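Only one chain is shown below, in structure tokens, and it's the form predicted on its own.
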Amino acid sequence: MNIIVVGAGIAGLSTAWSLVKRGHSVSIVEQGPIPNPLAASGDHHRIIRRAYGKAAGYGRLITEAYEAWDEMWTDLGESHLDPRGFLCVSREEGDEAEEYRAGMEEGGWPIELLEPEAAVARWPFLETGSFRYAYFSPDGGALHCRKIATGLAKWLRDNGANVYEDSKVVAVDAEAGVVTLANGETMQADRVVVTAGAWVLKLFPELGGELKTYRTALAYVEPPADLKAVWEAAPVILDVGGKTDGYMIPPSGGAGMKFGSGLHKVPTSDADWNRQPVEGEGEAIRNLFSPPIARIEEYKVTEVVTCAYTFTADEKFLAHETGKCLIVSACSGHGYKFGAAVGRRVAQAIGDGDVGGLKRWLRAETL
């Protein structure tokens, strides 16, 4: 089957990878370079972790996610996963860190619970007296996005796929299976898979009732000199508790340390809107992390990167089929970790026609 994949983020690249392995003729079309600095695939790293709330269902899917990544590492010839585990800090009863703990305990997955004094002794970047408890799990780490995207693009070319960079798609005729590029050229296929991330609503605005676009930013920082060695060996910080909705990734894979917070996202009607960082934005993000991070102003902001995401109302993943086109939005701010598994599942649905099963899997419903 001749298939066009629109969008070379992690879902698109992984879908193309899995389709090629199933014997299909594949072309993947990306509006920018691969990796694209405006997309998650162009960032340095993203968290993979088992932790979700009890009802989410995604925690158990991480097993399949790890299996899919392992298959990909075999094909790429190297692993781009830093399995350093994750840490959560609870500051208020019932905060997100505590919800994650409940999900881990219900699933029977390993956590090590630490009283505040023990946590500060192990990770002295934490502020004494600012949190209730912390817990560590070995079941997580950091995925190196740029290395993954670069490796997949090379693998696709080496295995016969057509990889088109700097080729913006401006329209998709779902009934005819025709893709129109910004330069006026058209491409036709038996099937079209759209994994355009935050740009999907530009191609299918009718999905605006189910998907909303948000703009956010991430701050890269240089930690205090006396804490660098501690951070180098630290787990990823999945949640700093309270209402911060904040996560941190230590230096990993040659990339610097990153702070990000869900509090910083704002709705937008255009994924290309306001993509230049605003003065002081990095410091504003950084300062959200005190407490529980001690000496926050000593963390020097070195770079600010903007991002755009699509979210469903319940923060699950979405697939929509129309004509010869299958649209997949596996994002909602937590989709990168499932990228390899999403690609395999999409390729399977293209092969067996079970789009309903794909939708249930994307929503982490029992199959």
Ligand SMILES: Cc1cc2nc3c(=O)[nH]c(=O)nc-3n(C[C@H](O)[C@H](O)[C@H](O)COP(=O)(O)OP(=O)(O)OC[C@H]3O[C@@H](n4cnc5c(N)ncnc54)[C@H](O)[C@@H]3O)c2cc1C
Contents of the next structure:
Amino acid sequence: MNIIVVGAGIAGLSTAWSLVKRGHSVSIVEQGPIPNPLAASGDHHRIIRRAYGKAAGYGRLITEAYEAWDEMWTDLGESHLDPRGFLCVSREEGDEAEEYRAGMEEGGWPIELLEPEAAVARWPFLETGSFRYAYFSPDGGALHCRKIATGLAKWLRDNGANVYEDSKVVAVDAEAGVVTLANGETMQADRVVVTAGAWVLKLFPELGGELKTYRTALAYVEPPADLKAVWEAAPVILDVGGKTDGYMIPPSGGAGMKFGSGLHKVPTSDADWNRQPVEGEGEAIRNLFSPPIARIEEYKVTEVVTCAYTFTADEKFLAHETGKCLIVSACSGHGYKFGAAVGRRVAQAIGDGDVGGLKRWLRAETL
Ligand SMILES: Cc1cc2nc3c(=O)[nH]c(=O)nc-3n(C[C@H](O)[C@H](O)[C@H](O)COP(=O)(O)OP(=O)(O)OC[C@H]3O[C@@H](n4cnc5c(N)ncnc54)[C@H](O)[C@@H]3O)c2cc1C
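Having seen the form predicted on its own, I'd like the form predicted in complex with the named molecule now, please.
After this comes the whole thing, all chains and molecules, with the earlier chain placed first.
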């Protein structure tokens, strides 16, 4: 089949990769460069981790996620996963760190529990007396998104796909399978897969009932000099406990250390708006991490990056079929880690027509 993929974030690139491997003729069309720094997949790194709450179902899917990444590393000839494990810190009974712990224990995935003193001795960036306990799992790490995108774009070109950068799609005729570009040119295919991330509602506003777009920001920081070596070897910090919805990625893959928080997430009706960081935004994000991070003001904010992404109300992933078009939104703020697996599943559904099965898998309702 002749297939057009709209959008070259991780969902689009992985879908194109898997479609090419299944023998399809693929064109992928991206409005910006690949990687696109304004896309959710265009930042330096994203976390992969087994931890999900008990009910989510996505914890089980991580096994397939790892398998799919391994298949991709084989094709790219190198791995872009830094498998440094993850750490959670609980500060209040029933906080998110505890929910993740319950999910790990229910799934039978081992964690290493540490009393506060032992945790501070091992990771001295934690503040003594500010938390109840910490736990570590080797089942996680950082995926190097920009290296993955560059590697996949090259792999696609080397394997016969057409890769178009700086080519914005302004309309999709789902019945005809015709895509119109901003310069007026049109392309036609047997199937069109739309993986447009936070921009999807510009092409398919009718999905606005199910998908909401948000703008958020994160801060890159330089840790205090005497803690640099500890951070270099530290796991990703998935949760800092209490009411702080925050995570940290240590320096990894040549990229700096990052603080991110859901507390700075605001609804937006347009993924292109408000993309300039606001004065003081980086320091405000950073300061959320104390407690349990000690000496927080010694972490120097070096860069603030904004991001746009889409969520469903129940934080699951979504597919919607209309005519020759399959629209896929695998985000809800946690989709990157499943990118390679999503690509394989979407390509499979294009081949066998089982979109119902794809939807169930995307919702983590089946394996
Ligand atoms: C701050 C932040 C932190 C996150 N942390 C994590 C994490 O730690 N772990 C994790 O698993 N997930 C995380 N996520 C979620 C993850 O980044 C996303 O789920 C994933 O990157 C979505 O990929 P995508 O390909 O669907 O969308 P995107 O990466 O947004 O890609 C969509 C692409 O389509 C292109 N496009 C859009 N419209 C058009 C058009 N009309 N024509 C042509 N091209 C178009 C865009 O330019 C873009 O390149 C995080 C998200 C954010 C914002």
